[in-house]
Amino acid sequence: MLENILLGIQGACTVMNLLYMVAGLVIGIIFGALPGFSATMGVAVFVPFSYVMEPGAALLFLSGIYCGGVYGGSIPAVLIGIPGTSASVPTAFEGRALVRKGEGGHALGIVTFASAFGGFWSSVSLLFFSPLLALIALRVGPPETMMIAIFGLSVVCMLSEGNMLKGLFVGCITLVIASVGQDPVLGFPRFTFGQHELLGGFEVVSVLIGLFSIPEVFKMIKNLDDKDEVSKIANMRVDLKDFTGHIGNYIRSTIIGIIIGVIPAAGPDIAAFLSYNEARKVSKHKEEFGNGSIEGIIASEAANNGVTGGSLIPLLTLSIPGSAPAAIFLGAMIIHGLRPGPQLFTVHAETTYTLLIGFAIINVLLFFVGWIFCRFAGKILKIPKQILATLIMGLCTVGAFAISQNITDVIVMYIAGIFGYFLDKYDFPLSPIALGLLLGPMLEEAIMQTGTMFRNNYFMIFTRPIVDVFVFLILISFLWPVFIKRVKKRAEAEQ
């Protein structure tokens, strides 16, 4: 293996391959930062450009776009409270609050470091633990997917702490909205009211763009004379204590990201929410979450970037893509004559290890490229709010339309934005909506497939070890808020 690693270092460190990595990162960051665009779209658009490249260079170029796209969504999430991708929604909760406190530069610095950290260690796992982690992917079927979705939805209890009833109400309504469209197994339409545009359901990204962008635009217009948001973006400091004081958070969040990446049908958005929830659960400063928590940003960014390397593990070893960009990545590999599986690490060892080593280098470069990008992006806050609000609405409209070239998605975005504004105004949490839309279809399909597997005897799922682990985690998620509340009451009574 050492010989193959040396081959990989030699192949990845050529001048042209390094340039391809940087170019991919820049393109990916731009795609991630634009509302409605994504890492998946970026990789898909540039696959044809990779035809003329050598296989190793092509895979490194597309890997750069993938990693850059996942990271890029966090930049507008911090600066203007609008997540460029759904994986950056938890980052938006904390980043915007830090900008209002004048700590936007610090927030961007933490985002960049946490993203590079999570991505780098996911690439290390890709290099050294691929066969072992691939076994997890083999053991994940519909029952495990169902429990992962339920565990993800249980996060609502933590994210809605303080107004639990409102959070659960919004979450339940969202699950109903997520069922609009064709039944995933039987195929008959539901709640479409004869509109064929709704057969595919609501476009999640369009809803999330409207939900988080339009309320922010309304706030900008309402506070046109407020000048306190021009923070010192140039001061993107990351102190040693920002790492040593949160090292457990970095490691835990990265591991969550890698494991979620390995599991097919999951993705960086689910990893970000789960990791954010776990960080809040163990934090000694829970009151900071939602008000500018560094811990929340670290958890979200280390996890969603940890997915990048994890999602390639089942792809390279089993031909099972762990995420949507990884699925497009599979097509690019086949085009270049590379068939995932055991032979990929022997017959095509030079190209494969060039990719594996290059993936680690990409995440190191991500720190420096992202740092430079953030320095320029920080000037957004100096744009007059009238102009900035207009630009945001224009970008959101274009982004919503670009997903499927469907005007219905644009209409849905504006409707979601108006509802989002009133929900926020009356203190209804928005995070359960994002979770419900992301996990609802996944849960429904997994329930139906599990019922088919066990002939509707759902008690059979408890014979599967991974299911039992997630049942335990779900019970903790539901009972933890109650436990913490009782502990606080007892502590107050003793005082």
Contents of the next structure:
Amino acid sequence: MLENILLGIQGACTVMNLLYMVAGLVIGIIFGALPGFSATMGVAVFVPFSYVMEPGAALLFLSGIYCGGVYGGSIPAVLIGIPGTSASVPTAFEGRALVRKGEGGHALGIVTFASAFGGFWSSVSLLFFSPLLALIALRVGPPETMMIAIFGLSVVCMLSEGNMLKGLFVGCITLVIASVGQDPVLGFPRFTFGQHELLGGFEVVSVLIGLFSIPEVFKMIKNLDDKDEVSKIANMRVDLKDFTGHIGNYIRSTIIGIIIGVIPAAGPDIAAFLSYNEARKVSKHKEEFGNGSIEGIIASEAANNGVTGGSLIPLLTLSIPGSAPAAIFLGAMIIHGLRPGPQLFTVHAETTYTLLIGFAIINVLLFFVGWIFCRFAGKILKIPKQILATLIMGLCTVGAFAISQNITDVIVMYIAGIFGYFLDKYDFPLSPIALGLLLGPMLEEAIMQTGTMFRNNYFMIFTRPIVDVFVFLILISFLWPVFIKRVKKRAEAEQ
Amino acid sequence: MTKKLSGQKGFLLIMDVALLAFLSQVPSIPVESRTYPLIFIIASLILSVLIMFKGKEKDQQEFDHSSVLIIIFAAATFLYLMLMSRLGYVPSTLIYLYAAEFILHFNYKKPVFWLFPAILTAFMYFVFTYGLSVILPRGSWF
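Right, and the form predicted together with its partner chain of this protein, after the form predicted on its own?
Okay, now the whole complex, with that chain kicking things off.
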């Protein structure tokens, strides 16, 4: 193995390959930062460009786009409160609040560091633990997927603390909205009201763009004359204390990201929410969450970038593309004559280890490229609000249209935006919408498949160890806050 | 004396009407496909009633000049959407971006006022059409 690693270092560290990695990162960050664009779209658009490259270089270039895309979404999330991708939604909750406090630079620094950290250790796990982690992917079936979705949805309760009824209402209504279109098993059209455009349901990305962008634009218009707004990102420095003080959070979030990445069908968005929720549960400063919490940003970023390496594990070892970018990766690998599976690590060891080592280098480079990018992106705060609001609307419109080249998606985006504005106005939390839309279809499909598997005897799911682990985690996530509250009350009473 | 309906209650009533519209479609869906959404429709309706009677209500903000601006801006945006399918992406976006700047009182004596919409529209058009092979709306009037 050591020999293969040295071969990989030799292959990845050529000047051309390093340039391809940087180019991929820059393209990926731009794709991630634009609302409506995603890492998947970036990788898909640039696959044809990789035909002319050497296999190793092509995979490194596409990996750069993938990692850059996941990271890039967090830059607008911090600066203007609009997540470039759904994986950056938790970052948007905290980032914008930190910008208002004049700590935008620090927030961007933490985003960049946490992303590079999560991504780097994810690539290390890809390098050393692929065969072991692939076993988890093999054991995940519909019952496990169902429990993951339920565990994810339990986050709604945590995110709505103090406003539980409204949070649950938004969560339930989103699950209804997520069921519009053909049902996942019979394919029967539901709630389409005769509109064939709704057969495929609502485009999640369009809804999320509208939901988080348009209320921000309206807020900008509302505060057009506000002279106290912060127009500088300030210092981006990340101290040693920012790392040592949150080391547990970094490690926990990265592990969550890697495991979610390994599981087929779960992506960086789910990892970010789960990790954000776990960070909130164990935090000593819960009150800071939603008001500019550095812990929240670390959790979200380390986890969503932790997914990148994890999602390639089932692809490289078992030939199972667990996510959309991984599926495009599979296509690119086949074009270059590489067929994923156990043989990949022996017959094509040079190219494979070039990719694995390169993946780690990409995440180190991500830190520097991201740092430079944030410096430029910070200038966005100097743009007059009238221009910024117009720019956001222009970008959102074209971004929503580009998803499936359909004007209906643009209309859906605007309606979601207005809906989001009123939800925000009447103090309803927005985060359950993102969770409901992402997890709703996954939950329904898993419930139906599990029912078929066990002939509707749902108790049979408890015979599966991973399900039991998730049941335990769900119980802990509900009971832990109650337990902590009691302990605190008792301590206060004793004092 | 009649009590004025609060904004939140009005919003919840609109949501309930939408949920009832969904509920009216349920009988036409096969049993296997309707159980899952039906559970959440009923849960949403129950929660909405609970919020109406128990939920905390945020203090109402005054309807001021900025609220008028938001309504005009939103109306301009809907007009833009309607125009896009008729005029096509480039002319409708140009008109919308100039109109948006004007509505938001951006100083039209500044060169940015005139340059920004033209540059943004042209940039988007070329990036999407030639870079990403996305065919932007062409318009039915041309």
